[in-house]
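Take a look at this one chain, the form predicted on its own, written out in structure tokens.
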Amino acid sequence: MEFTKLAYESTDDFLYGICPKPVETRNGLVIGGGEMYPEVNFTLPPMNITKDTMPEVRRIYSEIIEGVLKKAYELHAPGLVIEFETLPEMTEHPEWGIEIHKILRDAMHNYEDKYGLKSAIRMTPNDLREMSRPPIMRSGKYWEAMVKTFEGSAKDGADFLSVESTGGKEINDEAIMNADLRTSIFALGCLASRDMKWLWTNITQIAKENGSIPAGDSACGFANTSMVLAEQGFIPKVYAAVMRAMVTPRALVAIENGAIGPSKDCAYENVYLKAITGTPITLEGKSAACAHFSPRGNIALAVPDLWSNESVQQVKLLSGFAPVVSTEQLTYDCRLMNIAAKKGHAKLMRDLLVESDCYLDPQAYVLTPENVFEISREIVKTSDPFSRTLNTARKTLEIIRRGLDKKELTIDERDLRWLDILESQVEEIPEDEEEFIEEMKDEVDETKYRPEEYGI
């Protein structure tokens, strides 16, 4: 599949809860069909995961899912999605992850049978491949464990298969700390995109063979890492803003190779994917403060089809356990959004959410519907991921610069200096990918990655 134009004619139609290509689960839950649903993600409190502690692990997950489903039912949620992101030990031992998936899925079936609460589960095995250094991407025990986890949970009834893949991250980690846009373009446009094609061809095949939906990826280890470091003052916000848009061509590869959505919650770049592909997306923002802080808490709520809390540990708060608290927050958020849409005010609600954030941080500014469309149109002008990544960086820098010239975007003096630096970095990158790869082979420490694992 190749995308050469946007899925929308106008930003007026670019709204939350609805998209041109909705996805329907086996039990009839439609994502992107006109109603927004909460997507609840949770994890264990701090503890060791071993064979000896697995009985306690099972008990905690049973407790979590019962609390979440009970709260969703009590609040009359029309439906919900549960995301189970495995912890590393649960993917290294696929039987553990599959067993927990079954606990969650059985409870969800029970609530649907007894109370009519429709739900779907997203299975997200963590990407173990980076645990070998330099990473082995296409074979070995870590990849085999991931395959077993995908296959086992799909056979057990997982509705959606997702992953936060890490191809190219071993190079990009250092680039982030140095705000090195040149190396990030190499990591994303040359390495990660090649890995995504191989990875999502395999995930899509597993999903089709076992009745699951290949949903989508997240560049959490790239763009979200940049966002968090920028919020802590370690790197410039303009770099994080460019990274946010620049990971989109990489994410688009998943959809070109079979993924159909809804893409993962922590991928704020999903807004560009929705504009280009018309597939449903999940996002997180203000109601994910339990997991991380963000300069785009409201604007993130402008166009998603699922609304997530990112993840929260099973810890006790004054009102109750944190996953149940998140369930209430997300359900109320979605209820408000759905009522606004039913009364014909979806666009007004969207625009209010956008305007409340967009001028205060470049990371929010690049997510306005108008800027999303402009960047997305630049992406689909070419077909290869490298050109798309390079052009996205240029266009995003141009938009930030224009926002400053119009005096509608606020950035600090440090970021203003870095904007000049980043523009210079991009200007030095050749248009030809093979020429660029040869240059980067001399610049990047080859003890940190295996070029052959990316086919270069």
Given for the second form:
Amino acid sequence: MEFTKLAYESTDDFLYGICPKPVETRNGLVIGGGEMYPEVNFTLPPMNITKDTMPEVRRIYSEIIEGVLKKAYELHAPGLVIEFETLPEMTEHPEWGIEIHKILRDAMHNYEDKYGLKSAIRMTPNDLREMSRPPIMRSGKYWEAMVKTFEGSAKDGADFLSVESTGGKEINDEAIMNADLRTSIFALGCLASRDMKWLWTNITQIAKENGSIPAGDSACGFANTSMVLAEQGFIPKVYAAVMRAMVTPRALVAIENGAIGPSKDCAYENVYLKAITGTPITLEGKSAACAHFSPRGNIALAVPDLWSNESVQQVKLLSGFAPVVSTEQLTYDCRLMNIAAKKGHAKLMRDLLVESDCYLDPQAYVLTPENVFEISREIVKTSDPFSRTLNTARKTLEIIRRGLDKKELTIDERDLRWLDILESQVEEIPEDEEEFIEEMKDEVDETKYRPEEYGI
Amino acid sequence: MALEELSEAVQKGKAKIVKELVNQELEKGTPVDVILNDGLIAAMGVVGEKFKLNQIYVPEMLVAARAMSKGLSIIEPLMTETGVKPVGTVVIGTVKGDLHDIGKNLVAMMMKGIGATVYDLGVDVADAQFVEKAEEVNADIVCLSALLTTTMPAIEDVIKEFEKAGVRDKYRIMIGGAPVNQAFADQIGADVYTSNAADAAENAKEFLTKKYA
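Moving from the form predicted on its own to the form predicted in complex with the partner chain:
Starting with the chain above, the whole complex follows.
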């Protein structure tokens, strides 16, 4: 399937909680069917994960899920999604990840049977492939462990399969530090996109065979890393803003190869994905400050179908354990959004959330519905990931420049300087992918990646 | 004036010019320690200050650090001959089981910026590797990084490895990473915790200056 136009005619219809292609789980929870649900994610407190500590790991996850489900039920959450993102040891030992998934899934079934709380679980094995340096993407023990984790949890009833895949990240890590768009375009448009095609063809197959839903990917290690480093004042905000839009063609590859949503929470690029594909999305923002800060806390809540906390450790706060606190925050957020929609104020709500953030930071500015549509239209003008990535970079820079000219967006002097630098970087990239790949093969440190793993 | 020119070239990241100017200074007979301190390190001091004042970003610091390295590579062999004391030696890495390296890379870059010789062991580094490298290069500082709550304990394992080898007190152990904090540093017996790369470099500089005063 190749997307050549947007899923929406007008930004007026581009709203939260609803999308043209909703997804329904086996137990009838509909994502994007008109109601927004919380998606809660959590992780362990500081501890080792070994065979000896696994009893404690099991106990902690049981404690977390009981607390989260109890709070969701008490607050009358109309539905709930739980994300279980494995820690590296749990994917390296697939039986551990599969077992924890089952603990969570069983507790969720129990709450549905006893109290009618409908819930679904997203299984996100971490991408282990980068444990080999340079990474081996398509074979070997790490890939095999990932497959086992996907398969085992899918067999045990995982509703959604997701991943934060890392193809091309081995090259992009250094590019981020240098705010080097040229190398980022190579990493995303040439390497990551090829990996995504291979990866998502496999994940979709596993999902089909086991009745799970292939949900989607996140370019967390690319765009979120950029966002966090920009937030800390390390790299230019304009680079992070361009990166956010520029990871979309990569994400689109997952949908074009079988994923149907809801795409993962930390992928703020999901808004472009929703505009193009009409599939449901998860996002995180102000209620994910437990995991990381962001300059788009409100605008992120403008159009998602699921609303997430990203991740939080099982630590005790004054009120209770942190995952339970997150559950309460997310449930109240969703409650307000849903009542606003029910009373016919969804667009007003969306616009308030957008306007409260969009002029204060270029990273928020590129997420307004109008800018999302403009960038998305640019993406679907061509069909190959490389030219889509390059065109996205150009269009996003153009939008930021235009925002500055119109004086509706302000950025500081050092970012202004970087806007010029990034524009120059993009100007020098050839239109022809093969020519570009040849140029980059000379420029990129060949000890850091294996071109053959990407078929180039 | 020429040293100011050298400093300017480093600040602007003009590596080729830095090499030329360092060679010119050597030909003129400028002492190696003067070139090092008043030319190269002073330039990185200015760059660091601009970064602190939010005038520039890390990529600009990296360009300057690369230019400085070019200059340093010329005078390094002469430092031993002329008896110039090194700024210090740092061994750095992300602990076992953890693949995150951007924060660690930033610290490594900032450490180079203060003129330290940096040995970056990479990510997912075994406990013993830190000890071996520190001993091999006679390091002053060992920097340990972790980004996951479940790899934090590996920092303590590395410290224990130094204790086991009987060399713990030879090194200043600095730690960092998103889930790490001062309480954790105190609990596991690390010498220093810093929350960001700039503070880490400043702390290291202060320590090394006192140590080699």
